[in-house]
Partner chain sequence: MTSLEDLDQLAARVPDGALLALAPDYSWVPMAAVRALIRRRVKGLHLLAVPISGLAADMLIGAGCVGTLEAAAVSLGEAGPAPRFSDAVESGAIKMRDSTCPAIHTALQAAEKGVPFMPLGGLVGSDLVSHRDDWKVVDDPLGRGGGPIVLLPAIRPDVVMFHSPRADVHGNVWIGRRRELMTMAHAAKSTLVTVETVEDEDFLADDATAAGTLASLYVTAVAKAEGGAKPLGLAGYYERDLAHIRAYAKEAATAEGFKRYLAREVLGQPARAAS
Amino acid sequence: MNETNVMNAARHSPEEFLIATIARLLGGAGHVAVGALSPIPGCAALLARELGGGRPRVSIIHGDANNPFTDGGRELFDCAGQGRIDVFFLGGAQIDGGANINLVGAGGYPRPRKRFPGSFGSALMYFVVPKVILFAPEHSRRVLVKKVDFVSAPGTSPPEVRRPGGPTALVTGLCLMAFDAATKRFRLESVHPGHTVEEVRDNTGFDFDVPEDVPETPPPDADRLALLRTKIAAEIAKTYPDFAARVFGHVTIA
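Now the structure: this chain alone, the form being predicted in complex with the partner chain.
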């Protein structure tokens, strides 16, 4: 490896860092599904598949590449209901300390101050997929709120509700948190390099548990970065050509 490559490998973009962080959460999964408009989780799933020698199976519900579904829009949800999907990703325009997510709007309902697109499939997927990873690149008090204005999908359910799935982790631009359904609380797992526990506290609208020692989230190593910029860039470009061009400089030849 010449000097330029070493330099490139040591440096990474914020997107590459988040991809590597999410990919580490996917070890051991058999089937990871990725919803619409999720290029970073999509890359993470593809990276995990590459590192795992073909496991987990990855299904991307956006375009035809890496999309095994042939029974229409309902098949993803039916597949999840059957228990065939181990990991899924959800975002939230608002997420609160109980892992309730709001994709509908800020302010009142039905006439919110600020309307968001809508709940998508969250109100089923959050219940039936064993490991739902919440992804919120913007770590702010605007997103991570004390209490969501609208519950698109609840973080936890009473025992009489059939719920084999739910949230297990939250990945943001500042940190990684784990969610404990028993205590209904998040716990800080690691803080990304260049950031501090105080900064996480200052920018989070809800209480969360902080262990005595909070490690730094490890950056992607040179091998992973090289994979991302070659194989994964080419693969995700089939689904998200603009993202691949912007983040990896990958040019799709039509």
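Can you switch from the form predicted in complex with the partner chain and show the form predicted alone instead?
Shown below: the chain alone.
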């Protein structure tokens, strides 16, 4: 990378960094589906499609642009159940070391002290989509807990349960982790620039594996940033105009 590209790449926003990090995980996928209220994964999928010459196919389940489904969640779930979605994204108000996610509430069930949006189809998608990427922009002990208060969707299942899908990675504001279903543990893959392994440990409520040498997550280069700020910004603005305006300065003209 030449000096100009290095300088340009250094001027990325936190959102652009996460988009580029997620996009690198999507290589080789045939169909990537993105749920509602997920502009960062949505941008990542569109960026991966642009870099891949039209692959993967991208379905963003929000609005009309890039949304092939006309029957709402039911059609999405049918598509996933038939094995026609390769990658999906899930988040959680709580995520624990076993990759269990909680979208119901914090505190004792059935009377939690705080309610979350709800599980919707997360359990189904977690079981049937081969590659589920967990996404948690806030990397804190409030989100990444030792044990979730309620299991909306389990990270792993007993051997006798047929389960073609499950979690493969966790992307946060501090790092990238991989998940091993056999050991039921996360492994630190890289730490984002400006952060440390110790910081990741201090802000994580569960134990995870750490290799001897932990690389730094690479930032987006100038070419990817240029794509994001032009073609991808214009495309995602059709679905998330406020996000496009805030992150890319892209104003949608009605």
